[in-house]
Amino acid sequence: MKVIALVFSSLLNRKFTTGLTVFTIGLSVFLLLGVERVRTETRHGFTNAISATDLIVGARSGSVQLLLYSIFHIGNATNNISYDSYQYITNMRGVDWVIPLSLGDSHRGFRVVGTTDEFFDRYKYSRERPLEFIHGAPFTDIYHAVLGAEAAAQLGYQVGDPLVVAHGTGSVNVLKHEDKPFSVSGILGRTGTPLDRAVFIPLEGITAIHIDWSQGVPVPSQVVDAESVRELELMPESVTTLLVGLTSKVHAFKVQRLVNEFPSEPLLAIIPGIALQELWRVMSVAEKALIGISVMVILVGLAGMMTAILTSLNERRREIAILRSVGARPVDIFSLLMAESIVLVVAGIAWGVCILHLLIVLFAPMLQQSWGIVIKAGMLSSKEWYMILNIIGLAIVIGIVPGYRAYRYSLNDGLSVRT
């Protein structure tokens, strides 16, 4: 105990240099835990956002590429799959359930996504949990829209709101469907995933607005206006996307490769979880990057750390040698300088993850409403306390450099003869 009151003691005599050094780990320590938390939740993101869909079926592009625009919304596609081609694809052998997705619009910012009610009961997300309606119900009315539950909260919207798609996914849209208005029928439940900032709508929907235009642009001469548009057929030509459900899952290879070889048009089908796992290769040169820089900044903060107790030696010899005038041995001074780096880097570690808990309580929810990320205060993980365990190992051993120093100064000083 009385070594312990005698490092801080000494720690709070020198205040300056202790709250510097304590505030510079703490910043690396924030950094190294930040952007662990930042790539768990992004990975726990993207795992979680599909389940119990066996195949995604889309035109011929890169397999990262239909699952970015398909599952996540980023990207576009680089083609359509023709109306045809889907229904072929539903009535193939194993294959038991599928669900079109057309993608192309937006409502202030907020993709909207073409497709048929039993899009709300086949799918599933994190462990094959399904989807759950908190106001509302599945459309009935080709005008009828469900909202994801970030874009009604974001919007403000409530069962019975009108809403106007525009055209387009940019955030700024100067083409709108204003003629064709959609009320809200739901909301769903919140889900942690891109279903969240999205804004559903029948598949006839989508032809209804766009019976009128050809080539993006509204065409004069051929105004529909929306009750008469009921009266029409409104199959659409093509759809963006197609999640696939099958019989079992040992018909996934064969049925991909069928799509894959598919003759009238070129598709690509993707495993989810497959293309997930291409999907983290692509990522992890720059997870290791920046956790090799976070790595290294942790590192200079402790050389800070050791830097500041070594200048400091030279001040402290008279301290030194009153401690061994009262009796402490070498190795208690030794003792002594050990236990003051790992309070520092232990007061460090605490004031880094208070950091990191304060930061993600204030920009979670602009991180989920910019980029859809969602990143949750809580618990260290196992893998964070290895860090900081890591990072407390790597303290004492480079607490042995002054602690050290200090020992053959009072060896020294304890042998001179002074005059």
Second form
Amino acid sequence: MKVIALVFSSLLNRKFTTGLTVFTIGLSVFLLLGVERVRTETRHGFTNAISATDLIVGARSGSVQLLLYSIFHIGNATNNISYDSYQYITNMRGVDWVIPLSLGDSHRGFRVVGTTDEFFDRYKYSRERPLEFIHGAPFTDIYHAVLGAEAAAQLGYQVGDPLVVAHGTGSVNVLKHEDKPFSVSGILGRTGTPLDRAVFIPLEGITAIHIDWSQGVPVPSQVVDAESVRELELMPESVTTLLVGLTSKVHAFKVQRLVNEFPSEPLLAIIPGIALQELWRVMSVAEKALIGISVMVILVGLAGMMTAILTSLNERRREIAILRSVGARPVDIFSLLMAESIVLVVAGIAWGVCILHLLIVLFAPMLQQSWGIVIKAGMLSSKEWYMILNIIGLAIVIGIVPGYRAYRYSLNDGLSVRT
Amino acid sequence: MEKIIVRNTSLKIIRLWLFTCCTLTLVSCGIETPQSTNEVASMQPRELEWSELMPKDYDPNRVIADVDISEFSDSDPRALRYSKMLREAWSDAPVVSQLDGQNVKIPGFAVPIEYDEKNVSQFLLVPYFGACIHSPAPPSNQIINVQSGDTGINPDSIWDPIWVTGVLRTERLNTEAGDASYSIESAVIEPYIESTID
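Could I see the form predicted in complex with the partner chain next, after the form predicted on its own?
First the chain shown before, then all remaining chains and molecules of the complex.
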């Protein structure tokens, strides 16, 4: 332990350089751990968004695109599914339940999803967890709306508050359905999935607000007021996507094939687990690039540390001579410099972990609100510990260089320094 | 004099430390082997071929035996009707009930059903890669519903073939529709390495 005490007093003698070195290493460690943590938490969020659903059906586009717009509300559908196809699929052999989703509207930047009240019973996320209502109940009227936890929190709505649906999926919309206001009937508990940022209304509600519109715009001569709409046929002509549960999972391929080859309409059926893995394959290139860059930054940081120690060696020759004069052998000088590298890197890692936790605490709420990604400031994962141990290992290897130079100095200089 | 004694002591300490490390490594290796021999001794799994999952007298092509489908182009409605009949026949695929309760080992590809970002806990085992995109899809007696036990699958490795070992069950799910399927619970999963020795 005397070695450690010596290292500390030596480093504290050069506070400014030491501080800079620790700071630089800390930043590079923060970058690596931060990238890894965001990557892991994003994967966790996406993977747990849906569970216990055997197939997702939409108009024919691409499997990753269908997954993204139907579950994650990223991007848009290319086309809708006719109501007839929806009914046909519901009656297909092997199909247990079908939940329709209708997309295309929004409320102040939050996506509006038209669905049936069966959605709240059937939808599962994160290993078959069901949805829970923390306030209110599912819809019982065509003008009811259920809010996801984040939507309710950001908009500050309570059960009973009015809500006007806008046309289009932008964050600010010009065309609104003001003549047919909705009221909040329930608020869901937080799920950590894109559902938190959604507003759910009944399918009949979607039809009602578009009943006097034609080709995407309201037609003044055909206006029907909110109450008269109730008399009309409100089952929709089309829906955007279907969540399908089967009587047995082994029928997944058979039903998927039948939907993909459906003769009267071009449809696409995906198995969510497969589509998700395809998404990761697309993203893995970017992920690997980010991790690669972070590793490079760590190497740069460690190289900088090595340079700093090497340049300081010249000024420390007197220090080394003093140590030799009190009985330190050249090998002790070597181990002293090695220990110095290790202490600097460990301090840098500790500092980096502190920055990581600090920034997570500061920015996690903002990330959750804007992107729906939940990042927790918890303990380091085993993978993160593995990275840290590797960095320390690198530090030991890098520490050999200044250690050896100091060893040589101590041999050459002996007990007095000739400068 | 003191320095020599100190050096000898430190050398002794290093030797003792190396010896302890080696012993611990060997002991931990040793602990693993008795367990696996116990498993092997109790229930030797039988290596199964996918064709064994299909009853020997089953011929799904029977429905179109007297029709020469090579005459039709792919978009001919008769071709579609016949392929639909074929598919219906495939979907009623019967299981071999004698296999129920046997400890088997079978290779295949996993299609994830229940999963989180670290582990796939339930998947469908199919005989070929891309069962979801290749035409035609495997019939229901060439699909096994597997619950992985303690060894799961890393979701990123579902594209690679695996060996699945476990007790095979034949379930009759929906008797009126004739649905039946194979399943394995608490499966042991290992990677499948193609051997070049033939």
